[in-house]
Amino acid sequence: MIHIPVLRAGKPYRSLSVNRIPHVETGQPFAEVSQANRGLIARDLLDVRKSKRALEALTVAELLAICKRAATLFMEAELPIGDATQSPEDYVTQTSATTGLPQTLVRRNMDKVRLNMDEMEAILGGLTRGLDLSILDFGWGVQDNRRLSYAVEANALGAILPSNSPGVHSLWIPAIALKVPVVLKPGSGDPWTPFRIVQALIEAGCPREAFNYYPCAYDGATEILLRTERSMLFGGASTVKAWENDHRVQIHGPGWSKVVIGDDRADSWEDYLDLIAESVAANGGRSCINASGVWTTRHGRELADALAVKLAQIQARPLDHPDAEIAAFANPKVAERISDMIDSQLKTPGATDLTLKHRGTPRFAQLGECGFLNPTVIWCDDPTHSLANTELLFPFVSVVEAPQEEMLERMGSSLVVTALTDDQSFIRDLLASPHVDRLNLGAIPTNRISWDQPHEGNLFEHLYRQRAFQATA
C-alpha cells in the first residue's frame, strides 16, 4: 500500500497513527498517509522562522525560475512519494481513485497546475500591479520615481485545502515565489496533489524548509489557523463561518457563481447555451467557479428546458472512461442524501426538476461502489424558492427568471457573475455592488480564469502591506 508521510520543514515523517483512505471504485484500501497530531504542529511552528529565512536567502527572480522548471517537473517527472516514486500516469489514477474525479479530469488540472507554476511571473505581475519584484529582495526601492517598501505579514501561510479539484491547489503556490514557507492541511481525498507540488518544488531547487505538509484532523486544521499569521481557509458555508471575520484568514467558500442576462439580452439566450452549460458543467461542477445560477427577466422556462436538454447528455461513466465528466461521490450514500434534499425541497411549489424527462435516468445512479449525481437543471419561476439559490457539488443550476432591477438584490453573494449585457446602467450597478466578488462582462464562462487576477482575494495583499517609507539617499 502506498505510504504518504508527513513533511517537516521538508523531511518526510512516518507518524504512528494513519489514515486509510479507500478506493472510490472498490471500497478498498488503497492509501495509507500518515497524521499530524495538533501537538507536533504546535511545536514545529515555533521554527517556521527558520523556514522563512532559507526563502528569504533567493531573489524573487529565482524563486520564479525554480517555479517554472518545476511546472514541467509536476508534469513529465518520476517524483518521490514517501518510500516510492510517483509518475504523472501514476499520479492521475492515484487522484482519480480517492477523489472520485475522472481521469480525464485530473488531467486537464494537472495542467492548470502547470500553468499555475509555468506562468508566475504573470500571475504576481497581476496580483502586485506590476510591482518590480526585486523590492521585495532589498526590502525597498524606486519604482515610477516613488520610494516603495512592503512588509511581510506572515512567517508562513497556512492552507486548509479541500479535495474536490486539484486545480485549486495552484492557489497557494504564488506563496513560495513571494517568500513565504507554506504549512500544508490536505484534503482527506487528495493528499496526492500538494505533496506532487511540493515534491516538482523541491526538486526544481526550493529550499525544502520552505514546506510544512500536515495530514490531519479538524483539531490540526484549527491549530493551523491560529499559529499561521495569515492563512487560506477552503470548505462549505459552515466550515468556513467560524472564520469569517478573521482577518488573518482568506475565506474560500461556496461560490453561488451565476450567469446573469440582461433585459436587452434576453431575447437572444439560445445564443449563450454552451456558455451556460460550460459554466455549469466544466470540472464536473465542482467548482465554487461553476455557475449555480442562472438569472434572466424572462423566457427563462424555455432556457430552463434547452439547457436541462444538453446537460442531459452527461451520464455518469466509469472513472477511466475517455468521455466521463462527473465525478462520482466517495460516499455513495452522501450523493442520495444530496439527492433526497432537492426532492424534498421541490415539494415546495415554485420549483421543478426539468432534467429527468430528457435524461430517462434517475438523477441518482450507482456504478459498482460509486454513487453519482447526474446534471440537474431547476426551473424556479419562484425566485425566493431555496433552490433558487443553492451550490452543491455536481452540475446543479436553477434558472430563475426575475425583473432587471431586482435582481442583485435577490441574488445575494457571488464569487463570479457572467453578466450579459450592454445596459450601461445595469453594468454599473454590477460593478457598484459589494455583493459581486469577480465580474466577468460579455461571453466568458465563470469558469473561464486569468491566473494573473485574483480569484478570491488577493494573496499578495493578505501576505504584504505596503509600508510608509522615507530615506535620506
Given for the second form:
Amino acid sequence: MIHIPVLRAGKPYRSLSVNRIPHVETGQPFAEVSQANRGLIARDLLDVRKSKRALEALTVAELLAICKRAATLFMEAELPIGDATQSPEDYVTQTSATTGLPQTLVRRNMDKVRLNMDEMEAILGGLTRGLDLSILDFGWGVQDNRRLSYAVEANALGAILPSNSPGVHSLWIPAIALKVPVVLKPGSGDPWTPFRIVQALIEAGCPREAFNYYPCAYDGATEILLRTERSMLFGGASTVKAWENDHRVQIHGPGWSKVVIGDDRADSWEDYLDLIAESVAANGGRSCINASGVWTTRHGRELADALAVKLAQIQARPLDHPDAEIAAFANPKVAERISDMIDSQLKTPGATDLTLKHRGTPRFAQLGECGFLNPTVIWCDDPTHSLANTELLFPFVSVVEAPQEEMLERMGSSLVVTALTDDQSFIRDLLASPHVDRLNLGAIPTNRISWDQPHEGNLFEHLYRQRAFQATA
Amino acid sequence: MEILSPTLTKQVAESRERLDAQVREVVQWHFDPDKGTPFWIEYAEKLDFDPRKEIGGYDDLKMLGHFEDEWLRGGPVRRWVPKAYADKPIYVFETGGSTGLPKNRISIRDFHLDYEMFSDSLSDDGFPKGADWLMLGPTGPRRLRLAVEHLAQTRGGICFHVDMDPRWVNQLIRDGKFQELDAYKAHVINQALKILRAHEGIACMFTTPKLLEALCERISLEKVGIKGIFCGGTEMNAQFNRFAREELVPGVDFQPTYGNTLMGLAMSKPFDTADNYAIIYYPPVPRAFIELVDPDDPERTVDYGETGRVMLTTLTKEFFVPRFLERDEAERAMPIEKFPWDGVQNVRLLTTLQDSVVVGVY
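Rather than the form predicted alone that you just supplied, could I have the structure of the form predicted in complex with the partner chain?
And the full complex, kicking off with our chain again.
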C-alpha cells in the first residue's frame, strides 16, 4: 500500500499512527497516511525560524524561477511519494480514487495548479498591486519616488486544507514565493495534491526546510492555527466559527456564491443560462466559487425550469469516464443523508425540486460502490425558505425571486457575486455591500478566477505589513 | 498464537486461582446482609439466586450482568459504603471530566493500596526513594491528586501540586475557545515551571500526555533533574510513546499507565523495542481484572491479538464493580512473567464513539 509520510522541515517521518484512506469505488484501504501527533507539531514549530532563514537566503526572483520549474515538474515529472515515486498519471488516478473527483476534473485542477506556479510573478503582481518585489529581498526600497518597507508578520503560514478540489491549493503556494514557509494540514481525502506540490518545489530547488506537512487530527489542526502567526483555514461553517474573530486566521468557509440578475436584465434570463449552468456545475459543483443561488426579480420559475432541463443532462458516470462531470462521495451514506435532508426541507412549502421530473431518476445515484448526487435545481418562491441559501458539495442551486431593493439584504454573505445588470444604482449598492467579497460585473461565471484578483483576503496583506520607514542616506 | 512456557502457564493458572478466590471473598463481603454494601444487598433482593452461594469464581460473575456506571450518579453515596466500614473516614472521588452530574466512587484505603502496589513496580533509578514529586494533572475531586501524593509519600518524598480543572478544559473545547484553552494551559505550565525551578529536590513527576508535551516545549526535564515520569490520565498511543521516549524525555524513565477511578491503575509492560512502542497494560490482579469482549456480543471474550471492548471488574472490599463495559477498546495481549494474566494493548476510545466524545483533553 502507498504510504505518505509526515514532512518535518521537509524530512520524511513515518509515524506509528496511520490513517488508511479508502478507494471510493471499492471501499477498501487504498493509501496509508502517517499522522502527526499534536505535540510533534508544536515541537517542530519551535524551530520554524530556521525554515524561514532558509527561504530568506533566496531572492524573490530566484523563488519565482523555482515556482516556474516546479510548475513543469508538477505536471510532468515522476516525483517522490513515501518510499515510492508518483507519475502525473498516478497522481490523477490516486487523487480521483480518494476524493471521488472524476479523473477529467482532477486533470483540469492539475492544470490550474501548474498555471498558478507558472504565472507566480503575475499573481504576486496582483497580490502586491505591482510592488517591486526586490523590496522584499532588501527590506526596503524606492518605488515611484516613495520609500517603501514591508515587515513580514509570520515565521510560517499555517494552512488547514480541504479535500474538495485540488485547485484550491493554488491559494497557499504564493507564500513560498513571498519567503514564508508553510505548515500544511492536508484534507483527509486529498493528501496527494499538497504533497506533490511540495515535492515539485523541492525538486525545483526550493529549500526543503520550507515545508512542514502534517496529516493529523483536529487537535493537530488547532495546534497549527495557534502556533503559526498567520494561517488559512478551510472548512464548513461550524469548523471556521471558532476562529472568525482571530485576525491571524484567514477564513475560507462556505462560499454561498450567487448569480444576481438585476431588474433591467430580468427579461433576458435565457441569455444567461449557459453562464449560470457553468457557475453551478463546473468542477463538479464542489468549489466555494460555484454558484448555489440565482436571484432574480421575475421569471424565476421559468429560469429554474430551463436550468433544470440543462443540468439534468449531467448524470453520474464512472470516475474514469471521459465525460464524467460530477464527483462521487467517499462515503455513499453521506450522499444519501444530504439527499434526505433536501427532501425533508422540501416538505416546508415554498420550494420545489424541478430537476427530478426532467431527469426521471432520483437525486441519489449509485454506480457500483460509489454514491453520487445528481445536479439539483430548486425553485424557491419564498425567499425566506431554508433552501434559498444553502450550499452543498455537489451541483445544487436555488433560484429565488425577490424585489431588487430587498435582494442584498436577503441574500446574506456571498464569496462571489456575478451581477448581471447595467443599473448604476444597483451596482453602487453591490460595490458598497460588505457581504459581497468577489464581485464580477457582467457575464462572468462565478467560477472564473483571475489570479491577479485575490478573494477571501489577500495573502500578501495577510503575511506582510507596510512599515513606516525613513533613512538618512 | 504464542505458546506459553511451562513456568508461565503455571503462573497464569495460579493467578487465576487468586482471582477466583478474590471474587468469592468480595462477593461474600458485599452481599453480606449484616456487614455488606447497601447497594448490593438491595440488588441481591431482586435476584432469583443468592450470589454468595452461586458465585464461585470470576466466570460466575456473568450471573450479575453488567455494572452500569449510571448507578454512580447522584446519591445517596453512603449506599456504596459497606456497613462494616460505616465508621471509617470515607473519601468520595468523581470520575471523568464532563460537566454532567458527576459519577461518584467512595474510597477508604483502596487508592493507597493501589499506588503502593504501583510503587513496588517502579525502579529506584527512575523514581529514587526520598526524591520529591510534582503532580501536574487533574486535581479537585479526583482520586489522582491524593493518589500521587500518597505515592510520593510512600517513596519518602513530598509532592508539589499545580491546580488543573479538566472540566474547564472540556468546556473551552466544547465552546471552541481554543485561544482561552491555550492561555489556561500556559497558566498551568507557568506554575509548574516555577515549582521545578524553585525546588531542586524534585526528581519525579506525574503528568498527562498533553501537559508533558506542553511542559517540554518550555524546559528540558532531564536538565532540571527529572529522572522518572509517571504519565496517565488520558489515552496514549504507540506514536505518543515513541515521541515521548525519542524527543520529549529521552533518558528519563517514562512510565505510561492506564487507569480510572473505578479500577485503579494498570501498569505497563516494561519497555521492549520488540513491541514497536505499543503500550501494553496489565491490571492489578486480583484487585481488578480486564477482559476484552466482542462489542456486539459482550459474552464472548476475544482471542489474543483481536480487538475487543474493555470490560472491567473491580474486586476490593471497599468497592465492587462487576463486568463494567468501558468506553474503550484494545487488543488482547498475552500474559508475561511479571504479569501472568491477560493484558490490553493500544487502548483507545471505542471506534463507535470516536466522533462524539471529547477525550484526552488535558
